[in-house]
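First, one chain by itself: the form predicted on its own, in structure tokens.
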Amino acid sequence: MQPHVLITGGSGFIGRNVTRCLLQHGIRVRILDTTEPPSDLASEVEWVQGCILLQKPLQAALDGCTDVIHLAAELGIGRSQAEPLRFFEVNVQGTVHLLDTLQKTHHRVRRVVLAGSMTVYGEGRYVCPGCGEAGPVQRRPDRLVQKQWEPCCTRCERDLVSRPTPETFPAQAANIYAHTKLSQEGILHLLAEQAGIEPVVLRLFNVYGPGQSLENAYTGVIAIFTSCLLMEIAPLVFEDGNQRRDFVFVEDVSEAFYRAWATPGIGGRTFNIGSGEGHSLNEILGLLRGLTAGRASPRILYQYRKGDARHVVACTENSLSGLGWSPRTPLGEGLGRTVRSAREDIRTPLNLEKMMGELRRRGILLEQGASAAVSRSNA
């Protein structure tokens, strides 16, 4: 039987680069989506247009499919504190409405590959230089507004110290994008056996590269600094630019999916996609203003957004010994790469005084001016 791959969401950032891997390995793609197909892709692969919340173009898309990459969702953590319905009815309906269809209906469908996310980690683990392992942690808003980032141990308040973090490190979801991810995955593994098919999934963490969105200001951070500096724009930058995050090649991210997809004996596992290497978004921009020779200085904003993680990095040891996957892509050539191509296409990112005014508006930024309410309440 020729393997035949549904994507659902493959017009996106990532779709489309995972769409090109499976291509390129003689896959056969079909591909579910609202939007209209990429001039790039629409002679290559079968296309079904639609919402993935919709039973026709759901059951017409995974006629015949011999495996699913369930890609659909939507994205970032300021919008999901703003249209929380939207997020639970795209991430969290969406999954079950795909595991349902699976279940009620004769298919072909041997595994389904989901799309997860490192926020489920929420702060991700820490040590303490002293007591040892901290567990779990959340960052107290009282030394939030007094410029405090680092957590601190909860037995004796020194800073703790971050360490890659493993798939078995309990989830701790701190914002409804967070929660949305980790109830797919849940929905997933809950059905599988129902729906006949293999669970997989791949925890992706700061995936960047050519032709990224500029309108989610948490995935893409790298496009929009990159677009910022092009255009002479200075790029703002939360609580100090000293939080780390993992970030990963979208091409190397594609070929896990594909490593998801052709990996025998994996069905209920789930997978760290990340480099396994930690980046402050300071030294990020002192790399990007080298390539792009911008002149703009980043704004460091000193102000806190509700639901960021101050240091979350993968552990990869499972994803090498699971998969056979590792990332390929070194950073200073995946920045590099990623910058050639916004020369050709410089694109005016988010308007960031109006962003700021709307996570104002929502309450999601945590400035000075609330520190002594948050005094008041911890007294």
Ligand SMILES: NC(=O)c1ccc[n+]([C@@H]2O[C@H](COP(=O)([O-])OP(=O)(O)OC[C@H]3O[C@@H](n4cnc5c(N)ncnc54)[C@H](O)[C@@H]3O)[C@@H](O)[C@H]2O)c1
Contents of the next structure:
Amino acid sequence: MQPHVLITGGSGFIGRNVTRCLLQHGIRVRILDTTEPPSDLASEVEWVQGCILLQKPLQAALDGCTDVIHLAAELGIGRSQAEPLRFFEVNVQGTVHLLDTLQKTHHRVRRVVLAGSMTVYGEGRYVCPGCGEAGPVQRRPDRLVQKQWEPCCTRCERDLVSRPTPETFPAQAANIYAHTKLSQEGILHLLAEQAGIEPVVLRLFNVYGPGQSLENAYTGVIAIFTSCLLMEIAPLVFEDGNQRRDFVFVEDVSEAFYRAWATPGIGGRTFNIGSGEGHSLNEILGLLRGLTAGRASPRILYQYRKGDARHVVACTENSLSGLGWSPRTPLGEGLGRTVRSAREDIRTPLNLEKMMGELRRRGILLEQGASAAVSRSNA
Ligand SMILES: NC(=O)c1ccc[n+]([C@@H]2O[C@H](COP(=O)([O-])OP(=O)(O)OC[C@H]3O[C@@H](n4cnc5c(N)ncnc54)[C@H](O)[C@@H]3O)[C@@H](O)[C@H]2O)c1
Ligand SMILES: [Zn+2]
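Target state, the form predicted together with the ligand; input state, the form predicted on its own:
Shown next: the complete complex, the earlier chain at its head.
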């Protein structure tokens, strides 16, 4: 059977890159998205403009397809706390709708590959230098207001040390977005059999690259720092800037989706898609300042944003052995390409002061003296 892949959310940042990658492999692609595909792809793909929550566009999009790559979602921790209903509607209900429609129709879909997220790990895996494995951890509000950013051991109170997080690590969703991403996974596995499909989940870490949205202060830190530096605006950095993330280049992520589509015998499995390396935001800023020649100094805020993890890095052994996938693009090269593309298309970043005001208004920033209130609300 000639492969014909439906990419939901195919007009988005990752979707456009996955589309290009599949087209390069000679695969026929159809996009379902509320927005049109970018002009360079529009003539090469079939597309259905519409919402995944609506029967008509979804059925039209699925008609004749052999596989689905499910990317359509609302993104961002901060926005999800402000618009929980919208996030559950698009992310959770959207996924239920996709599987329910497959269950009720005669279809040819073999596999559904879901874009999961590292946010489901919460703080990820840590060890205590004295006591060993720490299990799932949460940072203590009383330490955060004292600007003690590292999570500490519940037994001996020493600072914990971050380790790569494997897929088997217990999920610990700490914000609405993470809950919707975890629900998507659960629903995909639960309904797979009755929908007659093989589920595969890719838990993406911090994806970056040319063309990423600047709307989202949480997912697109590299995109936002880049546009700030190009416009000589001081980038804002939460905590002390030494928090580490695992940044993975969008073209490598596209290759992972291709392999998740092409590799036989992986139905039911979950794979981390990250670089396996942690880089602090300060390190990233140093590299970006060099590449952009940006003179604006970052403003380190020494403030905690609720729902943020301290360090999260992928253990990538499973994706190497199961998908034969490993990231190819070194960080310096990926950042260089991101900056070059941003120079050609300078976009105004978020109004940072406005964003800070909103976070404060919604109680998402942990301020000095807020410890008691936070402890109560966490109880
Ligand atoms: N960017 C990252 O770092 C990252 C990390 C982990 C997981 N992910 C996941 O990857 C996927 C794609 O993310 P992205 O960075 O490309 O985001 P994006 O916002 O650029 O793309 C999402 C796309 O989904 C479309 N969409 C939204 N609601 C829709 C609806 N109701 N019906 C149809 N289409 C709809 C949007 O129009 C958009 O084109 C998401 O599922 C996201 O949760 C992204
Ligand atoms: Zn200990």
